[in-house]
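Next comes just one chain, in structure tokens: the form predicted on its own.
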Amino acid sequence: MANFVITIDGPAASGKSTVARLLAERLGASFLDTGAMYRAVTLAAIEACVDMSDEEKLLSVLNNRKFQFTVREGRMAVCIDGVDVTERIRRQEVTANARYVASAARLREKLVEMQREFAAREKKIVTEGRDQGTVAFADANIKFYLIADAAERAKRRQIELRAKGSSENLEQIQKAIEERDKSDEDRAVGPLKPAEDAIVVDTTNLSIEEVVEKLFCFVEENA
């Protein structure tokens, strides 16, 4: 494991991902992306034509298909099959069927150990997701999570989308946001919430910068 890990823990498009990679460049640590690993699992799946509903064709997929994840200029590079799909798995189609493999039982577990295994091979992490703190690293060093009004949030989202081309509207934007978080707070495996020693800190005033200085106030205070 680690000598020190940071997690930082919240629902879809809290900032989390931007503020945990700015975090960990500021402090020298490894960003651990672990929606990367989800989404990669759910490109390889959706290219083999899986049905996205069986857990054992996605658990197949996953033991049968080489994932690499290794740190590039600060980012999570991605491999599958030693090809870079670090850009494809940020493709629309992957990001709505993510939740398959999120809410897979089997999955998840695998993937945690995949997350502790890169891990153990870092000095210094900064891991961000929705179960961070309560499951993958229940004993990090200190703990994160970002909550925002679902419709800050949806702006965010939208802003996003926008730069890779999307026209979705904020309505719909917002609505499948609030679809994300029941569906992350009401499953069975790795639910959505906050551990119960962390720091909720709320984002929907601050921008990615005031929240990152937040951050490194606090943990270089605390180290």
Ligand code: C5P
Given for the second form:
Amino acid sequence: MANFVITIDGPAASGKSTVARLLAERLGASFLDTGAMYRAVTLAAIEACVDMSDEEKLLSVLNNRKFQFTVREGRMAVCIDGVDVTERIRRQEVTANARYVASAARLREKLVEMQREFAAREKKIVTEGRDQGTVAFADANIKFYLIADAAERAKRRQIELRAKGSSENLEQIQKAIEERDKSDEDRAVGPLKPAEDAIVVDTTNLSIEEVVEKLFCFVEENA
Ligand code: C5P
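Can you switch from the form predicted on its own and show the form predicted together with cytidine-5'-monophosphate (C5P) instead?
Everything in the complex follows now, all chains and molecules, and the chain you saw is the first one.
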């Protein structure tokens, strides 16, 4: 395992990814976006027209394709069989179907193993997801858990989606976020929940910069 591991978990659109990336930058640490891994397997399964509820088939997608996760210009770049899919994994269809991969026990096991392998190559790492502090890196040095009101998270997601040309209304976006929360919290394996020793940060009324500053100060004082 890396010498120093910081985990950031939390629900969809809580700002984890941006915060983790900026915090990693400030700390001179590497950054791992584990949601990108679930998204990549989901994309490969959709493109192979696999029955998403068939765990065996999903597992063979993961085993038979070559997934590469690297950090490029501070962001997580994803390739499947050498093809760059960094943008494609953000599609709405992928977001909506990621729950199948996320609730398949054997896929989670394999993805957690890949996350640990990734971390083992780094000196310092900030890793974000749903189960980083509870399962993947239960002995991490510092664990954060970000929360924010669903209405605020929907607003943030709408700004992101508008920038990509999508015109979904706020109500639809909030409903989708709440459905994702429920599916993440209710699954039997690696459910979304704070680790017992996680520092919970409510980001509802904070800007990204304020959240990063808060986390950075905590790390400086406690590392
Ligand atoms: O964080 P992001 O929205 O990119 O994650 C995509 C999906 O992958 C989430 O909806 C969640 O169900 C799943 N996920 C997970 N465990 C993680 C990271 C993501 O189950 N560590």
